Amino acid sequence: MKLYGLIGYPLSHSFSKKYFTEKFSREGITGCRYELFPLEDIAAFPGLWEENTDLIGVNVTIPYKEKVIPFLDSASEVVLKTGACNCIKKIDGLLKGFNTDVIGFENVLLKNLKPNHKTALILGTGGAAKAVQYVLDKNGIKYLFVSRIPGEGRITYSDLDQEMIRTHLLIINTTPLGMYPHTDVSPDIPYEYLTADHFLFDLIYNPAKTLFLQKGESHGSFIQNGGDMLVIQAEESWRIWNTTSNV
């Protein structure tokens, strides 16, 4: 039995086990199972592999996309450039890290991007934000990071005013704000300045329409959740895990 799974904490919001279990059934894939591994501390990560010798690969979610990197034996070029890893494969007993968030986000973004979406606000500075940054850099889209904490290369939510919203028509939420079960919160931006020209992309997929997206929709903005991105990155993880080469 080949074992795959998801690490993070908490994992009550995850769709991964349901997705892969249904995939195995739908596609007639036998001898495989996918489990959730909630780790309260990343220090438990090595023990996970020792206790589950049939573990082939794992996905990585909040809050470990950056913290897991020191435990890897090697990493893809994208992981090295972004400093974030959300997919790990065991190859000849060694752990190699990948980032499938990048391909998922890029595919969905470019499908919906309009010519006027040339400048972006990235809400949050964690591992998912780094995948977003990588894609925006690759596609020549200028951006600013927005964080609760002041720092180099970022602004704070209190810096956002009408002019800032007017000149940044692409707004991407990479924070967990609004994720189930805390669906009554949203990033603290001045939503009253949103227009029909704005594109709001929320990497959250549960609920399908976060309060962030609801507020954008009420102003006529185009909205996109993380559901499509998640499916793409899950399928890319499956491809990586089942590629016989060193990927």
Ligand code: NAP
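What would the structure be for the form predicted in complex with the named molecule, given that what you showed me was the form predicted on its own?
Below: the lone chain, stripped of partners and molecules.
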């Protein structure tokens, strides 16, 4: 039996176990299991591999995408640049880290991007924001971080006026605001200045249409949730785990 899984804490609302279990059944993949490994402390990470010698790879979620990196034997260039790892594979007994959020976000973004989407606002400055930043840098899209906390290289929500919204047609929500069960909140931006030229991308996938996206839609903006990104990052993890070369 080949074992795969997810580490994080807590893991009560995990998408991944359901996704992989259904995938195995739908695609007739036998001899594989995907389990949840809630770790109260990242110090338990090495023990997980010692106890489960059939473990091939794991996904990593909040709050360990950054904290897991010191436990890896090697890491992809994307992990080193973003400082975030969401996929680990055991190769010849050694653990290598990858970041498949980047691939998920990039695929969905590029599929929907229009030539006028040249400047972006990234709402939030956490782990997912770093994956977004990497993709925007790679594709030559200029951006500003919007944070609750003033600091170098970022603006705050109170700096967002009509001109700022007019000149930033791509707005990406990487904050958890609006995520189930707190679906009645949204990032504090002046939605009244949104237009049909704007593209609002919310990394949240539950609910499918957050208040942030509903407000964008009501102004005719193009909207995208995090659902497709989530599926692509899961499939990319599966590809990495099942590629025989040292990926």
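Quick caveat: nothing in here was measured; it's all calculated off a predicted structure. Take the two forms, find the largest set of C-alpha atoms that superpose within 1.5 Å, and that set is the rigid core. Residue numbers count along the first chain shown, from 1.
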| item | value |
| --- | --- |
| Residue marking the hinge between these two forms [rigid parts; choose from 66, 75, 42, 232] | 232 |
| Interdomain rotation between these two forms (smaller rigid part versus larger, whole °) | 12 |
